[in-house]
Amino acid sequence: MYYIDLLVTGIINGCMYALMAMGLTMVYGLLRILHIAHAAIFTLGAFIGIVVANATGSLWLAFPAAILLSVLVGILIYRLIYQPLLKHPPFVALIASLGVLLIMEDGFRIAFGENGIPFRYNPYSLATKNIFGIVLNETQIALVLTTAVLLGLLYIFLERTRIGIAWRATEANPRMATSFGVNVLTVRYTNFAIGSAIAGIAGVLVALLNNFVEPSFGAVVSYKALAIIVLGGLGSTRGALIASLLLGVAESFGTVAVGDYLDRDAIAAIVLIVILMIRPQGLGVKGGA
């Protein structure tokens, strides 16, 4: 049972990383941009969720508010920052993205303070359920279920809808997609809207899990998400999901095995290096759904 507990903990962490990595993977797959500012959208979602929940006493209002603001800011970042830079080499957009992240983090410090804010009322991090002998709090359960539902909906969207097919065609060859009548701009806005919405939801869930958010909330998760999209094979959502779960489980077991010598982040880095030495192209297939 002890090892099953470790496995479940690893899967929960993997789900958290997957929600964060999906947006990064989608943007890279479409535009070949490492969207570092995605971490700030994740943090924005967490702050908006807490502010709305504390003001109204309702988490049911916190989620839509976080999604709405995250989508709006994500689209604005694409329109105002990335779109004018697409004709330049990708590192230009990467530097701009890093700048947006730093500016937004400073904005969070000014608006909410250096020490961040907690939920005033968060019963979900304490309420537990016993599932086949494994005790989980309700936020952990919600995180896993939400990840499964969102990834399932994303798969259906990409495989079964016209805009999803247009999205995949644009990823493969934007010029060819345009010649077949695909509106590339609509695809890009949709990409940022969906990725930002997932980041906003993830932000609220992780804030509920920690019962807290502070300005650099997204930093640790973001650099692990960057590692995950490399590990999964740049641009592959399927590979990113596999890499997220693998990294979460490896951290969980590795912390027990060598936790006296290495922390979780060092274990994650070692796993990344070893896998990339064995399989430098990553775990997924580029462009795979």
The other form holds:
Amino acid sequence: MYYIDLLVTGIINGCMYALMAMGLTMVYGLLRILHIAHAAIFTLGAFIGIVVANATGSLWLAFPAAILLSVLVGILIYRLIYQPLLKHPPFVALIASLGVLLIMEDGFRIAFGENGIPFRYNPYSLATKNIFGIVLNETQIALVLTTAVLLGLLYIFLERTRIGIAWRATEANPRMATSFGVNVLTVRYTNFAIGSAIAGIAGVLVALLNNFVEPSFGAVVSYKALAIIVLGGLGSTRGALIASLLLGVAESFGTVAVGDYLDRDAIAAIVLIVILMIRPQGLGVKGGA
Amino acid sequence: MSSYIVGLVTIAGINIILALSLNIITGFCGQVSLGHAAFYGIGAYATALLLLAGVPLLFALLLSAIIAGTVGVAVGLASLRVKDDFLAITTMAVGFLFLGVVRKLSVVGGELGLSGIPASGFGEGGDAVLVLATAALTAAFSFYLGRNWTGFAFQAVASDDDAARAIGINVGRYKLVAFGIGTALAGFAGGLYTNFVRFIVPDTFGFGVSVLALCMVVVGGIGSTFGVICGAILLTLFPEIFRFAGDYRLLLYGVLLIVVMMFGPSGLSGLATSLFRLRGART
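Next up, the form predicted in complex with the partner chain. The previous block was the form predicted alone.
The complete assembly is shown below, putting the previous chain first.
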């Protein structure tokens, strides 16, 4: 039973990573930028969610508000920062992205205070459900279900809709896509909108889980999400999902097995190094959705 | 001179060595590293342990550089297997691995770190002179390396390693040489840091420092020794100059990074070059 509990914890963390990594993978697939400011959008979603929920008393308003603002900021970051820098080597955009992350984190600190804010009313933080003998928090169940639904929708979007097909075409070969009449700009805006929306939703969910958000909320997940998209095979959404779950589970088992010698991040680091040494192109198939 | 100024100069000197050492790996040889702080940390911890064991400072520094360089070559082996962003993330993982190990290792004090490290006996000013002299030596070496055959081979590897291989350059060996030199210098810088603060904790060598070092290189102008020195000085002094801005300091730091990247994507050195060209065109 103990091992099943560990597995479940791992999968829940893996889902959290997957939600973060999905937007990053999409941006990377399209623009080859390590979009580190994505972490700040995640934090933004969490803050907006809490502020709106506390002001209105309704969680159902928190999600749309968080999504709306995350999408807006995501698109603004693309338009103002990345688009002018696309012609330069990728680390230029990476440093600028880091600048955005610092500005936003400090912005949160100034706006909401160093210590962060809790939910005033969070009925889900203590509510638990017993599923086949495993006691789960309702927010944890929501997190897993949301991940499954969002990734399913994303899959349908990429495989079945015109703009999804255009997105994949642009990812594979932007110039060819343009000559076939794909509007690359629309694809990029859609990309940032979807990725940021997922990050915003993830932010609110994780804030609900922790019942709390602070300015550096996104930091831990940000570098781990970077590791995940690389592990997944850069730009491969399927690979990123596998990598997220793998890392989540490896961390939860690893902390029990070798927790006395290594911390959680170091365990993730070892998994990453070993996998990349065996498969230098990551887990996913290149070019696959 | 007040001790505040001496301290600032010392830190700037240490950061110059750190940034130049990363520039050899990332700027000259084109291997982006996001885990440089690990080698800085290895040097710092090695020096701390050696000084606590009573080894004289200069000897401890050299030994630490050798230790960091040896680990660096081992990590450099990864660069033969993975490239570009994959390498950046692998080195980032090395950074977290280092941090995780020293946090839990009781020999190096775990979370509490190492303290009570004996003073060098050179005094505050003497230590600052030592740092500045090493920084000057590193800069001279870096200039020399840039104009030397090894430097040209690095450039060839950086721009296209398949093409470099085709013209008979032993790509793997030069990557390892770049990693070896760069990480050894980072270890030396770490040793100087230990001697300066005489109290080290794991968090001093986290991901943030790796990123800061990369910022210094990119803001200064990747591959340009003079530019990187300017970048290191600018990013070290910037938070001090804007101390009055209090809460808004980090925000300004972010703005600085964005502004430099927007208006001079090839860094300060690129800005200077285009300014000179502009003047040349006018006259």
